[in-house]
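Take a look at this single chain, the form predicted alone, given in structure tokens.
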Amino acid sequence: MKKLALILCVFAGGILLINAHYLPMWGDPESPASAHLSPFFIENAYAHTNAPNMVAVVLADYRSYDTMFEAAVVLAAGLACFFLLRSRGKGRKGGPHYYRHIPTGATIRIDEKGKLPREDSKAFRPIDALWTPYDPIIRTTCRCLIPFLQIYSLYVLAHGHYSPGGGFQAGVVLGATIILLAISHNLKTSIQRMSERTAALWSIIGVAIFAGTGLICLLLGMDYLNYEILAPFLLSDAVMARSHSILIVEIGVTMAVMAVMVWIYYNLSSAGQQDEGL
């Protein structure tokens, strides 16, 4: 298998360098890319849409096939983890336990065969064997910053069709959020917020309404992702709809990023296991 593999990588890499010559050079101004379809999206991308960031309408709007399937491989990077790293095991098995005490901060160390606290116990929570030092200030830190950073994260995406951002860039901030979670504190306390499912589930609701939306312009009888036949649902004309619908196609790929980023996270820090994380 990896002969066959290794057999095929060689081929398509021999196959793109033979071709490469017929691309053209970098910066040409007279390649077709320079020649026809600069100039068409730099004279008409705003009037078509009336959106002032120009690289949101090529994404989201006249290439929005290509960034579909970029979310589309997204989520394929997701579930390629989750099954490949994923593991049926409930949790770290065998070797010594630690709990922290709340209302002191000691850190209590608790061997293979010893009785543990209960799940839900109040005064003592699991923390990692791979522990970092207790830091109030670092988590105090974090706990203040994650907040804003999620309301940035928002304003990135409600803003990314006037000025730089998008949804990338958004689920990317958001998805951070809660992984410096993670960092911060534990495993555990990320999870306690967002779940693996839940991650999973935003990931594929998130590339669901991207498609959703070009499958809904198809089946009201436009091209599919053409948004200009939404104008009646979305109460304005058919610039406004695309502008609209921009935004919409965002919304999935922030969601879709976010939770992806997170699910990988978890399957990757935890090996599998996500019962301890880094």
Given for the second form:
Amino acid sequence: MKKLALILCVFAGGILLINAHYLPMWGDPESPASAHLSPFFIENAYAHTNAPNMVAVVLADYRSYDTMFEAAVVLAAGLACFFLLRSRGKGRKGGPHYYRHIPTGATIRIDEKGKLPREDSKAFRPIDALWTPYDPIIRTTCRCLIPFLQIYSLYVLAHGHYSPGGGFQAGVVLGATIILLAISHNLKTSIQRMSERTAALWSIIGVAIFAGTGLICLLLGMDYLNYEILAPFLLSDAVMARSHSILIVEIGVTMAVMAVMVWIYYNLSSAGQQDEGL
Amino acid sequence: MITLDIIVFTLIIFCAIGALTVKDLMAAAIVTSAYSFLICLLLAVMGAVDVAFTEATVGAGVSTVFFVATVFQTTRRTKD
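Form predicted alone already given; the form predicted in complex with the partner chain follows:
Every component of the complex follows; first up is the chain already shown.
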């Protein structure tokens, strides 16, 4: 089977390489994409939306159907991970459990058949089986880093009209901060800050913001995702309405992507138990 | 004269072969991360900064974490 796969790979790769010279050269002004489509965007993008970053305009305005369904695909990936991995049983099955007695700081080990403390117990806190000692350097570094990363991601989102960036990148950086918290502390700490329910709700709300903006345009009598009709609600003219609407849908994308990244990480790192992380 | 993109492209091919041949899955995840970062560098050289940014965050950042988490929950060494 591996031989067959190798032969198929070499065959398909060879066909691609042989036909590679039909592709236009990089940056060729005569290529079809540069001849018809790009000049239209270059000439009209700023006039239509007042946003200097053409990539953001193409992503969230001219081709917003594409971006909306990308966000929907990200949500579907989160749902697929949830349905495949999440087990309904509470906590880790089998093996000893470790708890920290908070007033004294002692670590206790409860064997498989032992009686566990209550879930909402104030005196006992569950800790990971592969428990690593408290490391002040890693924890303090991450605690200092996380707020700056979050502000940076909001900057990437808000500055998407002017510089590279936008909803997807901001969402991934924002989600990465929660994942960093889970790695540097432990999974329970991270779940306390952002529970799985919150992550699921945020991802659905994010996609709903994007789709809802399009639906409002449709209800007001324009095409789906044609933002110009929203001008009276955004207190601006048609051009600025498109500019503002790009920001609105990017916020939706950011929420969806951030929540889905956190959600997938919770399920992957704990094998669906949401008990212990990495 | 050897330009930057040729050097980066050579490194990408080495990374791709390395990720396929190495037996330790954790090492494979790290090499895939390096591969993503080099792709990001190549896109930045070509002027597609938006795509490079996405590749850096998604490809080299979050997907590496997902790979590492998966390796921790499954098996460290590949069977084939």
